[in-house]
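In structure tokens, one chain follows: the form predicted on its own.
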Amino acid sequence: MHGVGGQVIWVDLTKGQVEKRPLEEEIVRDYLLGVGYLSRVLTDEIGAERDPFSPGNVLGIATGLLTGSMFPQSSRFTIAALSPLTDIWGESHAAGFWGPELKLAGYDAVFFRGASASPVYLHIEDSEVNLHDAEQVWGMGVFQTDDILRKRHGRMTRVLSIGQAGENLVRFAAIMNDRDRASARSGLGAVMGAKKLKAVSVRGHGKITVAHPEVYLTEMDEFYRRMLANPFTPGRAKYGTTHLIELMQHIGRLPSYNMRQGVFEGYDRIGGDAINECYLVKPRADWSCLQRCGRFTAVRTGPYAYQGGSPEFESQSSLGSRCGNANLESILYAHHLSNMYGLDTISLGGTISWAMEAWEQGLITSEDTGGIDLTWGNHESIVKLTRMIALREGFGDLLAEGSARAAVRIGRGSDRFVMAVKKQEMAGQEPRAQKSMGLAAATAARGADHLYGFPVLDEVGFDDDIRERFGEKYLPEMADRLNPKYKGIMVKECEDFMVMIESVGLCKYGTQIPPEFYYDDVAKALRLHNGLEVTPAQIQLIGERIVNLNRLFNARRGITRRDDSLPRRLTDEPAPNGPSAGQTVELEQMLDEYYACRGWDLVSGLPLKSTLERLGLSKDALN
């Protein structure tokens, strides 16, 4: 097959052994690469009872079939394991250059099992794959680790590593690559920490072959032309995702004060215009990226001075409006610290905002916090807690467990302020202002998540795309973000599409928002790049197969319809103000439609036997 390295690396950290295996093309045929490949392999490897921190947990990293190609935004790769935050399926994704570099070295995926007795890192350079002592970099942040390993192995080496948060088993620790690209969700950095695996550095000097070189550049040029001509592209290049603050405020979907409301009075002080005016250094692009949503920013003076990668919308929201914080320099700096320590800023802000609301209600006191004041908007406390959580110091040790576990330990009724699903903090989407986002958060395989389904078609008027993808009969209800009707159908289709996209290594920007490329484009790219003859219907079915396999992985660990829930605030308490005032999330209605569309049992929420047979998953059925 073209467009792949053709080999998979298996590392037994307990024994210190490295093994190379051929890429199993029969798995690729049924699951593609990326998250699909990881879903199949890890479902077979990880048993139902394993502790996420035990040596029995297996961590996998996989590129997509189009990773490293010339298709727009084709830089992505996936990391997966049993999540220490949710205790169920955990996956995370990142852009940058690390994934394409792994392909150039001749590999498509790396798996780690066991645990090392002392800190190690894996260095890959073409045919040489070796474990090295990591004592020198253990205890260091992501930036220092990157500097040292690139000095040791060459400045073109690409480094993926954890910071102190992963070493200290913070349950929402991220894995960072290319310094500030984050595989943030699911706490997989803590899995690397438990395995004493500090980093994976890679340098490749090989080539990525393509199946049809005679027309490749011409066809890729056409994909480029379409991406650049899309009306969304200039705005994305100008602002990245930072300008979503202004849009979300406009539709009442900006989580504020621990999701108590969807509007924030200080939104204009933390938005895209404010960043561009005072702190933007320049935009940045990842491999083959035309959207260029990455940024470099700097705060030149004062207590929050830094220079580095910029936050995206999720960090602005979680460390800003969600905590009632309108001090932009503190948000930029806390984001910078999160990159250095290796933290998921969504769970970081979600956990701190839970503590702030519990503080407001008198359920957490200065006796609990060691004197730290948790009044809404206290930016000095937010920055201080970022460090304390990463290092598990004082009150930070409790917050490092995430809001759901911390609420159990604090008690006093503080659990009613936990804004999480399956123990993972919700991202920056106030679902009372967009019902499809509420359903997507409830059903996502990795716990509260906006990206697993990423149902944005009803966000800002993609009526024509809804008509094209679903049909006229679903309009106008499906395009109405406040109407729950047909959202089960939309979320199901979006989930299938998004896991397929993560299996080929493309970005959601360009495929889902703006919805420029669809199944037929991906099928064409797979034929041109990989020589894979698949139809749009076949890769759509593969996406559905992956979602069902993820559901079975979680079902082994007891997940049912009961767990596809939202915090009661969102289903029972009307939004108090803003454009969505009076709205709640009609979750049960949408779940019924979603399960029926999926072919899942309406009571248990588990796939029906006929569904598994249709998808070729009968052997994975539960007893």
Given for the second form:
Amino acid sequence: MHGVGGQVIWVDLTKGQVEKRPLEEEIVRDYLLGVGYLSRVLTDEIGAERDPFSPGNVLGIATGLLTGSMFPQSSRFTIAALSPLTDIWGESHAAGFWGPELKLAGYDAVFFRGASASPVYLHIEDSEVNLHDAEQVWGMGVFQTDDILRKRHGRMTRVLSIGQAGENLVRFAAIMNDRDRASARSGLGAVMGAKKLKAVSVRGHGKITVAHPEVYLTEMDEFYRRMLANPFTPGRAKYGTTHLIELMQHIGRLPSYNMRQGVFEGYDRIGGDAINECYLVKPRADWSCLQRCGRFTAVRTGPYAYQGGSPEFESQSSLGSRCGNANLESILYAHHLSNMYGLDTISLGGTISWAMEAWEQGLITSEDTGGIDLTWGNHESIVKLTRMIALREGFGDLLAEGSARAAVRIGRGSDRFVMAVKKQEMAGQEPRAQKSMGLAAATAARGADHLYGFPVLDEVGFDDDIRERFGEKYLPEMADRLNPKYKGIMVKECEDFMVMIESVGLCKYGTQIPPEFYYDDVAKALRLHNGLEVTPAQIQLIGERIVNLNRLFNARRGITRRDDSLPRRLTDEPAPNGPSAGQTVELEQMLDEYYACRGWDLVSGLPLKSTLERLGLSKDALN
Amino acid sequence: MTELSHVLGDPEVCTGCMICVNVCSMFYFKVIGPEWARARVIRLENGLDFPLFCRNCEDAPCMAACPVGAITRTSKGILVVNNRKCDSCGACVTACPYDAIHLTPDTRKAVKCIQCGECVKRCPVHAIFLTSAADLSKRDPEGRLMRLHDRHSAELYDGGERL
Ligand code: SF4
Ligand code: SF4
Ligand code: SF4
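Since we've got the form predicted on its own here, give me the form predicted together with its partner chain too.
Entire complex below, previous chain first.
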């Protein structure tokens, strides 16, 4: 097969052994690469009784089939393991250059089992793959680790590592690569920490061959032309996702004050225009990216001075409106610290805002916090807690457990304010203002999540794409973000598509928003790049297979329909103000529709036997 | 003599996407591989991304260094490597002050940018352009671009070592 390294690395950290295996093409045929491949391998490897922090947990990192290609936005890779935050299927994804570099070194995936007795890192340089002592970089932040490993192995070495948060087993620790790209959700940085694995550095001097070199460049030219001509592209280049603050405020979908409401009075001080005006240095891109949503920013003076990668919408809202914080420099800085320590900013802001609301209600006092004031918008406290959580100091030690566990420890009814699903904090998408996002958060395999399904077609007038992807008969209801009707159908479709996209290593920008490239384009790219002869229908089925396999992984750990829930606030309390005032999420109605079109049992929420048969997953069925 | 031109990039505009690098290796070698490309892109920690190309030097240290005369200047002023003559000694690689010429890992022949413009027309942000001394002084009268390159030369060039 073209476009792949053709080899997979298995590292046993307990024994300190490195083994290379050929890529199993029969798995690729049924699951592609990326998250599909990891889903298959890890479902077979990780038994139901395992603990996320035990050596028995297996951490996998896999590139997609198109990672390192010239298709627009083809830099991405997936990391998966049993999640220490949710205790179920954990996955996260990032862009950058690390994934393509792994391919150039000749590999498609790396797996880690066991745990090392002392800190180590893996260095991959073409055929040389070795574990090294990481004593020198253990305890260091992500940037310093990157500096030291690139000094040692060459400037063009691409480094993936954890910071102090992962080492300290913070349950929402991120894994970082290329300094500011984050595989943040699911707390997988803590899995690396538990394994005493500090980093994976890669340098590849090889080449990626393609199946149809004679037409490759001209075909890619056409994909580039379409991407650049998409009406979304100029705005994305100008703002990245930072301008979503303004847009979400406009439709009442900007989580504020711990998701109590969907509007924030200080929104214009933390939005895209505010960033562009004073702090944007320039847009930056990852491998083969034409959208360039990445930003490089700097705060030049004052206590929050830094330069580096910039927050996107999720970090802006979680550290900003969600905590009632309109101090933009503090948001930029807390985000920068999160990159350095290796923290998921969504769970960080979600956890701090939980504590702030509990503080307002008198359920957490300065006795609990060691004197830290948790009044809404106290940016000094937000910045201080970011560090204390990463280092597990004082009150930070409690918050490092995530909001769901912290609320159990604090008690006093504070769990009412936990805005999480399956113990993972919800992302910055106020679902009372967009019902599909509520459903997607409830059903996502990795716990609360906006990206597993990423149903954005009802967000701002993608009616034509809905017509194309689903058919006329679903309009106008499906395009109406406040109408729960057809959202089950939409979320199912989006989940199948998005896991397929994560399996080929493309970005959700360009495929889902804007919805420029669809199944037919991906199938074409797989033919041109990999020489894979697949139809759009076949890769659609693969997407569905992956979602069902993730469901079975979670079912083995006890997940049923009961767990596909949302915080009571969102289903029972009408949004108090703003453009979506009065709305709640009609979750049960949407779930019924979702399970029905998934072929899952309406009561248990588990795949029916006939569904598993259709997808070739019968052997994975629970007894 | 015709005016010497070369490709130059703006590190304050370049996003670091590597598309130019991949276009080059695909155009000439039908593979994706930065080690086969005639361009390099280096991302620095201060937000600058440098797309780097042969400067098409007037004094051409690479040509002077080649012991077998494999590097010559065409009538259009472009320095080219004759593949059949190049005997892989790497003298040009050491001689070039800008790490702009190197041997590919498999053919072991010297390759350098020949200003064909294939990457220039595909850069999504128009960060690179074909220029000459006269053109550049019009485009950038303050000398911002060359100053940026000079200021960071220690990080960009390493005496033939591909970084
Ligand atoms: S294609 Fe343009 S933006 Fe991309 S790396 Fe090259 S010069 Fe920079
Ligand atoms: S290869 Fe180097 S020495 Fe030769 S012309 Fe280009 S920049 Fe000058
Ligand atoms: S101008 Fe041509 S030879 Fe030079 S780097 Fe670009 S594609 Fe390669």
